[in-house]
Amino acid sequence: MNSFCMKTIKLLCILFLPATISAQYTYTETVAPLIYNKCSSCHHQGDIAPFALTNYKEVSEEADMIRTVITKHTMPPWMPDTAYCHFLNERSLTHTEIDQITSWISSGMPKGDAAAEPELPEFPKSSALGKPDLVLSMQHSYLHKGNNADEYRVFVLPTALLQQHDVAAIEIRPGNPAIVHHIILGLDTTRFADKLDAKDPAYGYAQYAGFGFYPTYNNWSGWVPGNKTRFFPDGIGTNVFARSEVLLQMHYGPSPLDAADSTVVNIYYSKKPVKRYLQSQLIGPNEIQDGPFFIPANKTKTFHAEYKVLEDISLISITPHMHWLGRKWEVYAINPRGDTTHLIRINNWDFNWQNFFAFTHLVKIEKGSVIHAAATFDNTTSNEANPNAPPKNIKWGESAKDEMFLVYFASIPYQTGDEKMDGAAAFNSFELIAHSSASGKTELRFTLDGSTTANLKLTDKDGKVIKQFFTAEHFEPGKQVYPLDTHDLKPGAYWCKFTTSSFTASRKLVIP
């Protein structure tokens, strides 16, 4: 073969090298873990997404759409800029992960070894946190009229508790997410809500803003679209009082059709002593420095607010809130020495995917620091989410067609060492330490972002279950080391499959 032919062959090899490399990615080993951990929680039957992504067939049929939305970074939905600050349970895909999925699609979507596919997480219908200690349900469903109008309504949920309890988590599960704009919980011991309820002939009582009075706790908890509930860090919590009532303030958005809702509140008692109770801070219209809050039609406008911190605090989470005209957020703190701490930046606001964003570690904000919050609103025709066509002058208001500028913080009084405390724990991860033939044992190491139950089974290369290491085993948040007895296994290749309600992973185990 002459030198020209050899050079041509080498050139062709170089040109086609990316396709060769992309072929290494298979569905079972590379794509399935990404889809199941970052997409399937919404994309499964009965949840908010319009189609399911729970197996090879479903994913491969939607491959072109998946490639489009992940390269545009519109899916998975995650608003905070990860280059600015990190939070727990970040759903965004890294550039490497996007390349892996797109390369897999370009290479013909090879399925791979069936035994390597991780188990699909078991998505709970009643709770994402396990069995609650107290379940508060609406007395019966409420019918929201299909008149294309907003509706605010408060429902009184008696706790019937004979004693006070420390609380480790509060989970709100909307009965009909399609019509629920947001939910605010109050906790009350005055029984004044009963009087307001008695005056309204329908179930609950109409209340445009707040609860119509000041309950014991005005903002005990809440829910917004895209919200993910988690347990508070160890030693931190809130409480629910004896003979108290939970006030469920529902904001039902405009709907063209009658729709029923029956929302449930799950409460989890703290299994460990609570040493510090949650407190909250709010940046709102009163803190805006360049007001008044008014957005003219056909204009884009940015508002800047400042909030002075009066004591050392440790931030647990941050929740910015605006409506359909919202475009951007940037929130940061400047301490008395002039040092800046990034808190959150959102470059592309999406009303549908708000959240209570929990920091990966508690964030200390010193006394005397100033928290700055800047938000940009687009009230022009270029904003496809603008609810008014043509655009109208917009003021502050409770309606979905009005606007808001709010930043909620959950915090605790600062103590030395808080900066090292995980927000709930590190990101979910799973590691299998190599088998030791001398001891006949294997170490399973994993990190959980919240208290959960988990399953672990061992399958052979054909997917047949060889051993069930544990089922519905309870684990606390944080790093875990679990010894696995493998002395009775025959030499060969196996697959360990680890699954929780929100996380799944599969690792190969070779017994020599």
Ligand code: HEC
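Having seen the form predicted alone, the form predicted in complex with heme C (HEC):
Just this one chain is shown here; partners and other molecules are left out.
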């Protein structure tokens, strides 16, 4: 073979190989499940994202932008570094998933077998947890002005409770998901919020970040788009006090049109006795070792804090907080023997996507450990989020142009076995175990990351519904094995379509 020929073969390989590899990805089998599970919760009609990604047409029309945002990791919004540690509701795409979507786009976006397409999850329109024991609504709706600006506002919701209750879940239902960017809940018994409310003529009071004072619980609960409420595991809970007020700290995103919101908080009392109450730890300016907390103009600064843990605790969630100059976080614990436990790393802080990051399992931090927190602030012009042009000297403060350094933890006192407690699986998954002709049964195996209702239907190869196996059936979190009676099905190829309020899957079933 002469060298020209060799070159031709190499060239052919270069030309054809990637195409043959990528040709295996079709919309219905590979791309649709990724988009419907990782994007559509925000990208559907009436929700926070500016356009819907709920079918082939919508996804293929936005393909170029999708390729850009997923390779830059700006979408789906997920700040924690998944190489450092994992959290519940993790919605980032893996490298393989990014490759699958981008090579599908490069290979001309083949649609594939229409019958294989999974259905959209049934995004909940009412409570996802059933009937609440206490419903707190805004007194009346609030009109967020259509001036394309962010707005931060606190609303005071009196509980009017005569006695204290143990709480198993707090569910926040934004009235207008198209404008609500995030919500932080406080619980307060001091009534100080009433004074702030009285000073502001409109309903609620304007307050950027926080409540304007330190309520009894500063970080009682919270909500961000794509949020999923869960019940605390048995024996664990929080409380709502008699005559307390729930404080709603709303962040409304920019909107070109006036838009009204009326958000509701659903509270579920504990059915089983609460033995361990949620407590919170706060790492703040007092723990900073290399202060004072001052960020000079045109400088990048990193501050380190240390917090000594005085009793054995189990961490449930972590919530770092800073404003627009924030760039990075790294938080970890070192136990008395020198072993390190990773708690969170954020490489690209984005004020808009802060969250309560719940660990996939309870994390034991033993007495005598030290929690280290380091945060980097960028007060130069290269930080696009810098609210000051030119940059100014920045101090601690509650306003948008000041800065903060806070890490909240929700924890409970440690009990033996906490590390092994499997309250919720970290991720949803779905498998179909092949049909057994001997028994006429097919086995479904799936893992759910929270309690939910689910539906399962069977379609034929043309997409026609043949059988509805179950509808709105309730399942507990964790691993499930579910036998399907398929003895009445004619031989042939079918598709099993499984949906919950946040997850969808589709699998081929061949009856021999």
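Numbering follows the first chain given and starts at 1. In this text, rigid core is short for the largest set of C-alphas that superpose within 1.5 Å between two forms. All values reported here derive from a predicted model rather than from experimental measurement.
**Q** Would you say A259 moves its Cα by 2 Å or more between these two forms, aligning on the core?
**A** Where the cores coincide, A259 still shows a C-alpha shift between these two forms that is 2 Å or more.
**Q** Once the core is superposed between these two forms, does G326 show a C-alpha displacement of at least 2 Å?
**A** G326 C-alpha, core-superposed: shift of less than 2 Å.
**Q** Is it true that D166 shifts between these two forms by 2 Å or more at the Cα, once the core is aligned?
**A** Yes, shifts by 2 Å or more.
**Q** After superposing on the rigid core, how much does the Cα of R153 shift between these two forms, in Å?
**A** For R153, the C-alpha ends up 5.9 Å from its position in the other form.
**Q** Core-aligned, what's the Cα displacement of Y142 between these two forms in Å?
**A** A shift of 3.5 Å at the C-alpha.
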